[in-house]
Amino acid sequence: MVEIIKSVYQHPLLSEEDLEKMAASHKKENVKKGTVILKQEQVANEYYILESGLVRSYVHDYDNNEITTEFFAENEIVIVPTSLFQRIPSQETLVAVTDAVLWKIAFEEFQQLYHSIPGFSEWGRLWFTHQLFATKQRSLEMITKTATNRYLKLMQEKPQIMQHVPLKQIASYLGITDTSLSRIRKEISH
């Protein structure tokens, strides 16, 4: 069984062979650099888990300009919830920042194995209300702490964006500008 599939669908109420089933499903691929995993306006109709590397989802303001929305490292779920669940057309585009091994869910096949088998469901539930929470977290982080503090937090949880990672995208991430991250990056090696 895949390793990955394990660790990432942690719950007491799935079995070793629920897990296999699982697995079944998923499907490796491997991605480069750059490639668009999900464009705007398309419908998400699968979702995945990262093995490896580092994917970014962004929109464009309204003023063209790219934001990014997310970063996604290893053992992440990369999804954009409201496009695959409502099946509507997505408003991110999600793209590999780094070369990239996912394991790829379709929507379908999520479907089934979620009214078939009750620990998935249950995991499932567990895992959108983390995702809400964190969502109200990010959104209150970004009222009540200080860039310095929000830069601070991103190295320490992902530290790997900021290899792999342009400042102007980790910037707009952070909702600040380039200049203002070069400062905050200087004040913090002095």
Contents of the next structure:
There are 2 protein chains.
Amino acid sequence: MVEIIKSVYQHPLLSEEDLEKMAASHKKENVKKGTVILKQEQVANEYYILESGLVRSYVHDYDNNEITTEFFAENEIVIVPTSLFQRIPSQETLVAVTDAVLWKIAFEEFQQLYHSIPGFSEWGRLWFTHQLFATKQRSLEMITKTATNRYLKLMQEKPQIMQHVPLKQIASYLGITDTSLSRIRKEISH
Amino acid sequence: MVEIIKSVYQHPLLSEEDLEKMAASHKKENVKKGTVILKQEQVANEYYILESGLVRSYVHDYDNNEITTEFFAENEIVIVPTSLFQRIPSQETLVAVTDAVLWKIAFEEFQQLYHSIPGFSEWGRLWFTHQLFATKQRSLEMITKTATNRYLKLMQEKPQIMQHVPLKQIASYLGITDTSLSRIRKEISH
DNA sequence: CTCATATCTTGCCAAATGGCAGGTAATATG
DNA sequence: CATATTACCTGCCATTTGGCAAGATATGAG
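Can you now output the form predicted together with another copy of the chain? The one shown was the form predicted on its own.
Up next: the whole complex, starting with the chain shown before.
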């Protein structure tokens, strides 16, 4: 029961009781493919763990093209950190790419758990640290890797994306157009 | 005396004694323009606060061009977080753009202070959070703003850069070439 | 199973960007 | 002050990337 939540919050300082308490605070929600979980301009009020399915975030660029900023896979935390933790409107939109199962918790309740369970704060600190490294790493890879290599890496890390997401959305995540990605795929297949 | 250090670590949970202790652990270092503070491939062992001067970080892209990843101004913390906190080789190089005054502390000692002074841990948590938001924000701005607007914003936020840094290094920070930046500047001046 | 829709590929052309180099200006050095 | 060096601008041309659209393929709905 709610094993997924316990597995996400693994930390040496979190006891079984802590995990039970946290798990009990998350409510299950089924969303259909295409459901908008958080809309641009809204202030995020909920925090989600993705049990199954695929979620995507995107923004609009200076020319109003839709640019994918992240793909969220199973067992990942699905939030827009700036909006949720700074209580400001989100620049990004969250949308379910496939039917998905989410475990959600209101931000208020999340905060209470966070401050009342020391191990949870510790876990949170690690999460923020890890998140910072991942974000930095992605920025660097946009510079140091070619689009081809970024594509190969994404395919390796989240192969399930290919089965559900149009190339156009993958291309924008890689910083190129669908036309270019199509040409890259042709190159690779040789 | 070492007012700069105290001002950087401002936090309600840090007492005057805490700040004194922290300040006393930082050693002053004068570096000349052009000095390499951290080299690509090295594991960072020191943490710096920049009192005066300007520092730049850069990486090499897939085509071996030097790309500026950050400009550090006075009163900022000058580190490569991934290398320092994960103890792995840095992908980025840190170099003094002008003569600079740094206050440094060995990572080991930093860790000790960090874990022994509760207010310092709290401060650190805020720093990580803020750093994550800033990094995310920069990624988003590379998408949502035009190069012209990114240039205008940089000039507004860190005007001192113009006086010391060649256009080529500014251009690479903005994700364009010096040729393009030169054309943008021409446009703007009308 | 069939039809409608969405996705993907590809060729053609246009536009944007970059490389290069010469000339000019600014800065640093002795 | 004279000279050397570096930085900056700009015109020319090459290359890359993107927009568009048509055709091919795959997917989904009924």
